[in-house]
Amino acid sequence: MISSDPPFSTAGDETEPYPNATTNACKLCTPLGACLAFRGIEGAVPFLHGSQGCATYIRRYLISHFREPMDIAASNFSESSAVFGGGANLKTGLANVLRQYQPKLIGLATTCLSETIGEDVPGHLNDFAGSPEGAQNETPIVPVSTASFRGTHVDGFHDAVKALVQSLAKGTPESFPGHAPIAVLPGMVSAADLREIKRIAREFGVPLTLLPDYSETLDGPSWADYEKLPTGGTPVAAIRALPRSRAMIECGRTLAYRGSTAATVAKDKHGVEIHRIGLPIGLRETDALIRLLSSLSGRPVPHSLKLERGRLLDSWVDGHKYVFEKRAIVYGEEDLVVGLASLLAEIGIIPILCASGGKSGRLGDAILSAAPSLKGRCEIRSGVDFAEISSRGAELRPDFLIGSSKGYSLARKLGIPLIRCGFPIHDRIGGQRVLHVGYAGAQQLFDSITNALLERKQADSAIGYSYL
């Protein structure tokens, strides 16, 4: 049962909610995020230490969004595994995956079941290394703890990226001769976003290591024949060579509050220079990335990017009268909500409710840091579900929603547009191609929001089409 009168905080005064149960959570399970991160490594196979049902659930969610094949191995817990442990299943499963796929990496994530019964994964891996199959294995196996009862899909994503850096990055800059790249850890963004970040880096002419990179593995061309391991992804060798990076950029304003992340590991263990910025959504956050790349590369901002920025501002001048003072509800994973709230504030829209299933406790601080003008103008809720968002949404009377397709029922109930972005998008084609980042992403989001508002205005008008 949901509390009938939960406390609602305002920006800068975030309060922990106290629901008694979750109804339609505004988050997904932790190992899902880990599987997505591992899918962005070249030749990698995600492997769940747990039940077959967990792997099936995650495959279903990722396939429905990306519309691509998604193999996830599992140790296939049975009743006896839940009682006596799944070590034997894990070793058999690893041997099968190595034999059948010949992967370049296995990303091993735990599940709620294996975490609850206290599985000793490092011990199992040591046992496997001493077995005949394991003794001959040279494929790295990267374990990560991802119990869903203590996190969200985004926590699993970031923990997996951190585990990759901890396990694979070795040596000193002198160990890896050659031109030092800039490493970018973009966070959980779309395949189109990953391609856009790579394009922007190419504009500055700097080599880039993107970790992870599922822009091809989960959004590639059709195959003539089925491929067990799709092409693309961050090479394992590039992760090993991260200590030679001239700098590492980690995106995510709430992530920056964490004490230990992949970037801090690279800094503490290898002395890599790190920069922690927000997701580059909207004008200011994109400007921050562009300035940083210009500084790190030692090159001026390319004319092509200046033109993109100019066209974006011109479109905002053209369309400001349609969006000014409109009211929106923003929901999703925390750093995405921060980026979208910042964009909405820039174009004159008030994000009257910013909600997330995440519980970093930093959502309010991050939003105000990215968009100080929102102080006192929006409610910020962490750890909420869609029952709470719906209840508050009916009272706030927004003009539109912006977030994943899981907000469809509320948008339908309120009779307002839903701007689909983030993850998951199951009820439309192209979720993996929704562009959020960069000037181009801000342009697409602005056009989508403005046109959705114009469409609703026409639909509600007795005249219909007219000059607007």
Second form
Amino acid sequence: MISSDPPFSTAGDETEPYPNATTNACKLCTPLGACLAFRGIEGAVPFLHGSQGCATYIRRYLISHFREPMDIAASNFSESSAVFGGGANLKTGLANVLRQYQPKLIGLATTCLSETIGEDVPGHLNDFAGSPEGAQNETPIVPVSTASFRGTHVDGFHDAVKALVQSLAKGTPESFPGHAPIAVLPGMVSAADLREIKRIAREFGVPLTLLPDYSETLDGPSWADYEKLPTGGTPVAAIRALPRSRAMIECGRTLAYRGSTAATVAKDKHGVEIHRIGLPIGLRETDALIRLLSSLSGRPVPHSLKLERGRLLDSWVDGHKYVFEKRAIVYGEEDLVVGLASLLAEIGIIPILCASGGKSGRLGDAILSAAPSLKGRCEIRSGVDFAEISSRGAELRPDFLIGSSKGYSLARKLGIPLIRCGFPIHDRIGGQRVLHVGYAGAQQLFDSITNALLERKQADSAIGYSYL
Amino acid sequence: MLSAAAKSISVLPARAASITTVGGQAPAALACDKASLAGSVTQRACAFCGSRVVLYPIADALHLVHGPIGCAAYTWDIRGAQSSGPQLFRNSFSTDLREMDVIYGGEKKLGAALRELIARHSPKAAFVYSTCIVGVIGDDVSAVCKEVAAEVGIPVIPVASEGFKGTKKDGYRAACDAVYHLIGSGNTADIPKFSINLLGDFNIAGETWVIRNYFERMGITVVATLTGDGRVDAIRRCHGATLNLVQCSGSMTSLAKRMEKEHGIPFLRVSFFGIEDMSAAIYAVANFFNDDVLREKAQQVIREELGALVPELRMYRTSLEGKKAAIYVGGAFKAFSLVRALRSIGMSTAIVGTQTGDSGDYETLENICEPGTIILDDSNPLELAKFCLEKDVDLFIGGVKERPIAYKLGIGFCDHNHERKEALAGYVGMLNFAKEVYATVMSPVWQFTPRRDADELFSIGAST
Ligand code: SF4
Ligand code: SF4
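Next, give the form predicted in complex with its partner chain, keeping in mind that what was shown is the form predicted on its own.
Let us now look at the entire complex, which starts with that chain.
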């Protein structure tokens, strides 16, 4: 559980240096997060209520990272829908998507436009249910309100997960027979991370419901034939059965500060036992997950995981000198930044600047509770853009950057390595396969960081040692 | 081999009229130029996108997106446009509207953002793009622009690009209207007679420089390039040129027409993609000026370029002969050029579609494509996949959104939109194109993909 210590003082948090303009945002808009979450549900089609431009931009953005098909439907507002309302377009759009895709779920997210003109989405959905096409429809339609002027893509992601639990997880535990699974709400991690979490749960022999799970829908095999809806994803039935879960683990330290999330809904409405931990990045944060799984499953930590942990520590010993007191700038989604900062602190690297475009107001508290040793040693900034990160970056003389590809221009300017992780990775292949979580993720991050620093050392050396 | 999926994907009834087959029975006029069907997962973007694409390459201007963050974030430096100098255009500036701005109006924030950014970056001009919600909250963007312009002494130009106002095409028009504010304000005294403006080339991967070089070798002065490697000062004086050359006609024709009307500058529509179209463009310019020396120089440029290119192309043609391609691009002129360029390396076009073509464009396509070619307006992933499978194509040419459709099915793909980083225009571009198509189609990886190699032992059944 998140420690309930009084918050550390976090001077520097919540700064807003340029109040009127954002230059090169370190965040994206809410519907993107919602679309990503919906793509993790089996047979789901994300649907944006608003103009088609948003859907198209979000598609191309997600496609550039995942390099997978990403169909997002939209109600395609025209000028008249902007004036008279988008009800008619929404109904036509839903009918067309049902007809063409035969989806198992439609995730309906609003956009800034439909929010601004005050669209009555529940009302439209009622009308649709009463229409000839709608009356025959058995596909659940899960609406979520995602006005971008109210948050970032991360908010959209979590709100969509919450909406799924709210509208689908109904009934009492008794109404769902069978194995009681452990539910994990992993937060916005990579496809490889999702697979890793499933693997760890398998090692404990516990049935798992992962929500969402885009490990296959957004990182699947090559096809023999066209799949309208990629296979994989959390089955709708599994979401319906969530009230039966033995326990629910929700990942994200800043997320845990929110009043209402998918987990609190499960707890308040269905009495599910919930546990809120950070993203399992680095040793301690992963330990927390392993400890939980061990106690929830009633099984000791499997030998294989102990070995993995042991090997990780062994490598840290081997490489500790190369990384000691190196200075890093970490940026990205708040919970990811917390996880990375905690990993860096564990290996002796100082995350001199931890920055995010998100603005929960809790980034500082979350970092210091995950990595108390960082107290007074790092600058924490939320709600920032890349202009701000760059101007601080130039003064702070970092040894490397760690975050999405959007930091590349800064890395290039400073002549330092960029360790790519998080989202988006648009200038490398394999963004969806970057592993952050678990001992295996910590291992990969450690190897990448250390090797990038060694490479830099070689490049800077006048001699060119091949034996370091 | 008609796959089960190709058969199972049905075309939405409301879309049927937007698809035709060359030489098919009773080809009614293709339905096009309409708003996208709701729920159709169109590959089209919005009016804002159109404006942004056209104006973005003006390198020494500030481009401020007035709206919530997404519209600006998704357009941050995604283009392949290059600048020989300033890099200001590659930033993503946004007013990043929040709830309070939406409730109380964003005018104050816009004014403050402009002042702040202009002070910080000293641009030559500023463009302010309106996005959807600005259109509905009713900010008076023009008034703010006017006020700030008077204060800071540079042009501050509103772009009426609210996304819902239409497709990319409507955005193109808004962009032309915006850029027109600059035209006519510069000194044209020293512009010679043999002078042109290049309209509708965006300097993707340096293409404007390639084209510019051909014309300069002919002794023609290029006054302004709109907007590839564009500069505010050059655009201000471009009304002094004798001729406008319009390459991406969809995006820039409205500006060319306006300059014809207001400044008496005629224009020629051309394309710089492929040998035939590039050569035709050069000759068209020489003929326009009707000067023998110029004609001689034009021939010389073409001779030099072709002399180097043709032998190299032959090798690629031998390998690619008989392969089939699908094309899905934004504008129709690009589609025409691609059909011809593919033919020059031995390939046929089995499917061709555009996001924004009009009925005249589709008639032209029917004329230049072989019987059996499928023509599509405003298509979507399911239709594209269906027809790729039906026609069993070897190559798909499109943009980022089309790429995964092709790749998932084990079909080669070449990027031909604004995000590409390889120059494809001009003679050197034709060579790059041939090389890329060759590297794509001839890669050994396709033989292992399930569509080509259905090895039972490794086939992936329904996932568990
Ligand atoms: S449709 Fe409107 S809101 Fe969406 S990207 Fe285009 S301008 Fe922005
Ligand atoms: S209007 Fe809102 S939802 Fe659409 S792209 Fe812009 S920020 Fe995102």
